[in-house]
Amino acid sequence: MALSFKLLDSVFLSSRCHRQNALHPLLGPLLTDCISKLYSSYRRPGTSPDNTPPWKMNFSFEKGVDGIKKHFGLLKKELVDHWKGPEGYRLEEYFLEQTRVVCEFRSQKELDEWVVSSDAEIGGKSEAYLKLGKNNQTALLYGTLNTEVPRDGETGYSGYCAMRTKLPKGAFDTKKYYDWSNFNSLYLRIRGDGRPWMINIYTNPYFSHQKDDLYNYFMFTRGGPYWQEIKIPFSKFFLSSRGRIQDDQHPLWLDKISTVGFTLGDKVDGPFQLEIDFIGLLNDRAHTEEFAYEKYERNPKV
């Protein structure tokens, strides 16, 4: 009976989480506290669950009318870009394109386009800041770098700080991502202390199994006052899952990028700064390379 119950239950909470699901682009901003509270599955290790039930939900009736307005401005502004050509781009300005800068920080509405997550949600000690730069012209991301493993019994190890690009959405919280396979090279102009940094490329995975996976490629900073100009072809990137380099490599999926982020988790205590510029997009035409490496066949013909 027992069994009967809880099968019952778990049948109720599943076919809520589906409706849910199908009204979240219109009541997502009406219901947004109940659905955070459904969907989160993280808890950190030591600390008590949220017991509080679902239905007590955070309702606001202005916010809902704002989110639906939004919505259908996206919608209308989508509709537009896509009547021009890619992306809003004319055609010919889309195949001839050589260069393109994707992000820039001039003001504090660029920056809100990034998300800082450090250590400290798993109980560790780093802290992470995201800031304007002088002039309000660069983004400058700054913490300190903290090793101590928090003490739950449960996580091995802690020390990174990161901060990367929020996820695309469109109108009524469609899935959207960019396109950059007529470029081949990712470039940026950044200032840094001499800490080497890993670039991390999201890419909207085909099959659930891959929400993990990301492509990575290193960027080591030289320190001083000085700029660097950075020029990284997308052919060096290389695949890994949960922060471990697969066997099974594959060029990055340049026509499904979703986020751009940088990491920082060299175990080197202490205080850490990045400035950075701009990110941008080139195509050079010297660059021949379609893949760095080795692509091995699981079951090799015998």
Contents of the next structure:
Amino acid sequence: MALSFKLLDSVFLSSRCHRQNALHPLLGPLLTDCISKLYSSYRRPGTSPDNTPPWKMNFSFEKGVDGIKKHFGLLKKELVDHWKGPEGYRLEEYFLEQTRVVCEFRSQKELDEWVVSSDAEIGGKSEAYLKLGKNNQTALLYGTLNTEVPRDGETGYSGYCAMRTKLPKGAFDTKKYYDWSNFNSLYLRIRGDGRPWMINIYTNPYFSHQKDDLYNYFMFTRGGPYWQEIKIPFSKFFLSSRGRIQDDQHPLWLDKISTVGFTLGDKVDGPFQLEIDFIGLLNDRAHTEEFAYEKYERNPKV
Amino acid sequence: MNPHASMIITLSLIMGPLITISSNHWILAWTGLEISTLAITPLIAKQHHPRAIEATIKYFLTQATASTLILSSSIINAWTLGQWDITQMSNNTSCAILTTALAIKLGLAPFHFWLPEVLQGTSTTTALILTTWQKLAPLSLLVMTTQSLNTPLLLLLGLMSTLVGGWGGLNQPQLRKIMAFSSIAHLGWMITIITFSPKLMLLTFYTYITMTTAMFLMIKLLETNKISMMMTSWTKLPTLNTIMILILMSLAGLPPLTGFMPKWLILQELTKQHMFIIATMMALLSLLSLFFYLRISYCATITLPPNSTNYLQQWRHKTNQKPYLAPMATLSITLLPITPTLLTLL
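Can I have the other form now, the form predicted in complex with the partner chain, not the form predicted alone?
First the chain shown before, then all remaining chains and molecules of the complex.
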């Protein structure tokens, strides 16, 4: 069944790309699974709803065969990794590691795992680009923010850009998660321009009513020519949904992490740059806080 | 929790399976199952964490589906045979639907996908209730309908469960998920023997409850939910660390511990029924489970001095006593010599 959806999915990409040319490379990886592509919920504000009937398709046999080969290969790899150890690491490595590098930027392939988006999707004028830095050692996210609101009658605010890893997919486009439970801090080596960024961690929950749940925290860059090493404990991340911080706060559970991302939306027009050397995980022995926000009942019944 | 709510939930949780066990009519049995599902739902969601809510929804949906299937199988049976007696279920379609529904309820492969997720999302005490008390009602229905059940189907479910329980738990670092896969594997053993000897299945179930309760109480005492945190358990409870290893070996079914008794008797019964291949496969597949139990024991011991640990040694808070741990641990280690007594008792 997943296979038939996968074949239909390759078909849909070819039929829809003429309409959403600018949006598809950005949006495609953000959709959760191939089934949701059939019910693509994003509508660019100010446009009319997309009414293409579902039976209009260009059937491609080669894509289907390639898809089958790729997914069975991934399935075999998953089974072998399961045998080898947790997440493919050997058990001793998994239990004894105190640091791990999650993202390094040494080639275009690693850059392709990230998705860059900006308010151009809603008709704004910001630009954001991602390229490899000097000597292919870093990633450089640069562009211009423009807070001018697009005149479509719906949008109220504008001026943001974001970078996010693609949703990890297992065999047959099943959801895959990272287990970061051995660590308690995020470690970033970056060089910014003084702007405040927000780090977002997405746990890709099972049910759709929680799909907008995001854990955020701030990253303040110093600017200047020196590299900045930022350690953010996971206990500091707060829960938000569709941009609104939730009253009922809960700690981030590290056993099912899906994506990490950076967002810039500091309401300042102008160019920005963020150079990232690597993103890693750290088990900081000195950090013992479990959760930074109120866990007690805020309005107890007396 | 509000004491009134807590009282209602606890009473319903106790009464639900008891209603099912003591019923003769399908509607009453279904009522008991629904009461137990509804009673445990707020317990799973108690801490309101998004993952706990996710676990609650998954649990509720699977259990409600299974209850619906049970009701439909009993209605088909009543439609064709004109009676609602649980022990007189002769319609083949009803039996097949009932077996599937009870497999979903219990978490047997291939309907096991909800169990690790639900146990991971909830607290340790609720996980204990889910793996022990909540299995009582569906297993009692299986015992009551055992003469009309399809043996090959049950053998297949049992074998698949043992395989999935062993394979899934292999490289799992989270303790509650490991206990979920251990539960799946043990239920596989129970289901295999149910049509040949329901009493043996009940004996297996009681020993499984004892060992699982001991293990969960130990996990709760250590306040840990990952295997890697077990590395510092010897600093908290040196003696109990040793006993935990024995409990794990008992779960794995190694002689001379209690866990060997049900496995031995099941293999003997299967051999008497001339099912040599199935008996061999079950014995071999339980090696996978043994591997991950050994792994937990290994992690609890590799950091004994002079080795160094990767984790901070845990603070010893004011004693967080678990009064039932001692008798449960003793029973789960030492019952093998009195096997003949236990067999006559059942």
